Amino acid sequence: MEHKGKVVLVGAGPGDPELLTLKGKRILEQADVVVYDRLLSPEVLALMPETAEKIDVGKNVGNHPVPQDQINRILLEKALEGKQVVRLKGGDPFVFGRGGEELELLEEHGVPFEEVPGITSAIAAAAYAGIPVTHRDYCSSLHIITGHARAGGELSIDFSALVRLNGTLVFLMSVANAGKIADGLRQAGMDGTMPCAVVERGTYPAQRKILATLDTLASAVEENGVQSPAVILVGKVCGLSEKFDWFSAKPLKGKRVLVTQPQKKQSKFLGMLRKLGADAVGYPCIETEPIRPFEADPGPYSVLVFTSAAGVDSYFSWLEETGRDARCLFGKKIFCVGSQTAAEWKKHGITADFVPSVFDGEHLARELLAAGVAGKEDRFLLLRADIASPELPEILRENGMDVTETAVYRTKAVCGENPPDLSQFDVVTFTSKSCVEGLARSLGRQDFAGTKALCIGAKTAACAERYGFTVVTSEKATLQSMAEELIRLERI
């Protein structure tokens, strides 16, 4: 008997990864088949599991190298082999999205099927603009509009009918045709005064909002190179965007920040800065992968030092591969180089005994001893990269410390697919001087004059001096510093 799998329209939303629905991620994550389209957030294209087959299917405006009939065979193919399909696709399926096409010939099999709402672009491009769709003052109804002609057909719009709602309209998939739909309605009586919007980009960093009237629309849109996707929006509260506005308002708005770390641990600078409106993407230049085996038994130890999250990470692997836990570090103090490294230690609740005002070996090493937490009779195992400053470990014995190193990660510069061209961004973020080496290895470059850098301490800010990069260094050695510092930057 043949098995059937079942397939899942889900709405990712209209771009900013976090307008994915809870349920959209959870079943997208579970996916063995993933169908996916063009207008989706690099974000949310990452939670596709490692294992599901990816099947891209996208269309620009035109261009279709997958017909929508071959889309439905896919579905349909993939369904019958047993797997749970995903149809992933921007916004809401059932929004112009063509869900309902889709779904026909997997009803016509028998093949299982859900739909996942997801949240419409004609509603979060206009929030985005600060532009309430409704408001009991000015409007009573909302339309939603296709602004696209079949190919050399002409717009199927009854003019007429919206202007005589008296409503909010929002025109999708219609920067092509905003000439013909602010003609179509002034010719139906609509006031050639009335307030239009155009979003670019809805919801997406670079959002872009350009106001106009009726009247204006048309060239508005020309004279600003309006490109797809956008949405353009008819109606009284359209007048109150500048108002309302608080996306354009996020103090990084319209900012391209560059950021270098590794890959697994982007997620946390990207989304921090994101929120604070930078235009953030993400270029991993670095890596870091564990050494095993190493020699790290915290038995003879009464000090353990730690010098970055990797470390830490890397230890406690270490720790489960040998069949112990945290149980084993009974006893031992914990001394961390900063508050990333610490707070890395409490996901497994644990609490460092010390971490030092400033964030690097140096200020460890003399503010530990300064301290007293730690005599001649403590035994320290100092764990960290293969290759790293001396300093720590030279300050220590020179104090007459009993110091032990082991390299329990290494790093390792890796080359992108893509590499960024950085005159189109505003900043290069850097976290240390592994991510430096590594943006120059990758572009085959030694000299950045005129690219402005943010680095997260004095040795990785040194390392961009070298290389000719206009540095900027934050206060402290942290995340939260580093975002501080771009927006002190923006407001000078």
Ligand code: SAH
The other form holds:
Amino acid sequence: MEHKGKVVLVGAGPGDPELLTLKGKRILEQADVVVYDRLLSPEVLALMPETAEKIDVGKNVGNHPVPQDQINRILLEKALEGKQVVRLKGGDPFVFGRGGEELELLEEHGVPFEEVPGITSAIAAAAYAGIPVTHRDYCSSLHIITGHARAGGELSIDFSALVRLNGTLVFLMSVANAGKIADGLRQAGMDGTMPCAVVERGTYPAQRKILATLDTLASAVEENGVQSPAVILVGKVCGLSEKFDWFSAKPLKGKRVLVTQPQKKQSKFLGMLRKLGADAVGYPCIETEPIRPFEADPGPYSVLVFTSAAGVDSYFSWLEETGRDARCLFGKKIFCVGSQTAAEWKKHGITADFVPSVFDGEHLARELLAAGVAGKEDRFLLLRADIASPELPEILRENGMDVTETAVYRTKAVCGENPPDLSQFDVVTFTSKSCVEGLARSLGRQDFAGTKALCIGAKTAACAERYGFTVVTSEKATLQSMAEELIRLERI
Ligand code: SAH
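Having seen the form predicted alone, could you give me the form predicted together with the ligand?
So here's everything in the complex, that chain up top.
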């Protein structure tokens, strides 16, 4: 079959990565080449296949690193090589996105193309600011206008026509010209008390909304130092914003939170925090790797004890690598330090036999003894990290238990490419001691006085305190409890 190249213009949406369409996601994940712009969220860019050729043609204001005609040629050349090319653009490609221009050359050369619409910032930024762009009581039309001036600095906007239409006006690329837009509308007869809104970085956790009137619009933009990307909205519907602003009402809105968990585990906590409105940024400080070769045949043991999901993961893959499966665990008791570890077993269809009420090694040992779920007739196998705290085996042995320890994984500190500036964050989160140590190593610092840290348990907290952090500890050793603690901190 002839393999013919094709170009798909894909709208990435306005910023919130979940506003990418299902079709856009599928096509992006199948791309051979992705040609993308600046200002796309890292989560969307992370969907590009590892094998894809990635071409950044991002534009900086007033400085076009890759001119438009060259972008057009890149798309053509890659498609003619037989590649599936995705042209990924912010918002909707056909709304002030030059999508039409990019198709012309392809059409001339008979290269097939498609367009996957995206959610435009013109509507989404308003929606996330609690502004319905139309409402039957206030307007009967919606207008999307560029506020970008042509060479010479003049805006080519027919203000009189806009004022006559009496609809909601959305100006893109307009921050620099807010004053000219307000003047133009007033001179064309619009009332100076008309409600206006400026939405900066719309749909991102860092979104800012500024409400004004036509009279105060220019000074509001100036005084608040509004930066691109932002939309300016003009119309009576802007008056609904305070009542309908669901996004600013989120409990962690505007909070900058650093998540230091390993890359593979971050997405759950990041997602949880973002849902609550936080500007959560991932900076993995450690990674775990299975220890191999590894020999701990479950045969002679009656109790297997796990103190982390990484341990379960490593052990289970070792079973698979050695040609075994869950059946070789028949009749064995599985004890887990906490709900995350137990959840990891659940993925393999196995329910943990015991989880303590407080998720640490000491409680696991004391509670399992108190509950009488194992005894001297049992043989314990502890499957943990190469560096693991001593309490669990010590307490078990003190009580006459037969305990064998084995390391199933190790933790390594990793240094990310762009180390974070901690002064930009309200709080750093740590889910283990090794995350604290990893961050210190990665930033080359020992003293973190003045930085707030939210820790998952006493051990982690003690470690963070040694590094000078101002420490808060979540009530329970779960991510959910950590998120709740952040909300509580916010309220006091
Ligand atoms: N195709 C895009 C618009 C590209 S023009 C779309 O459909 O959204 C670039 C302009 O879009 C910016 O100057 C700004 O006015 C607006 N814009 C893009 N993303 C934005 C965001 N997250 N918040 C507010 N405005 C945004």
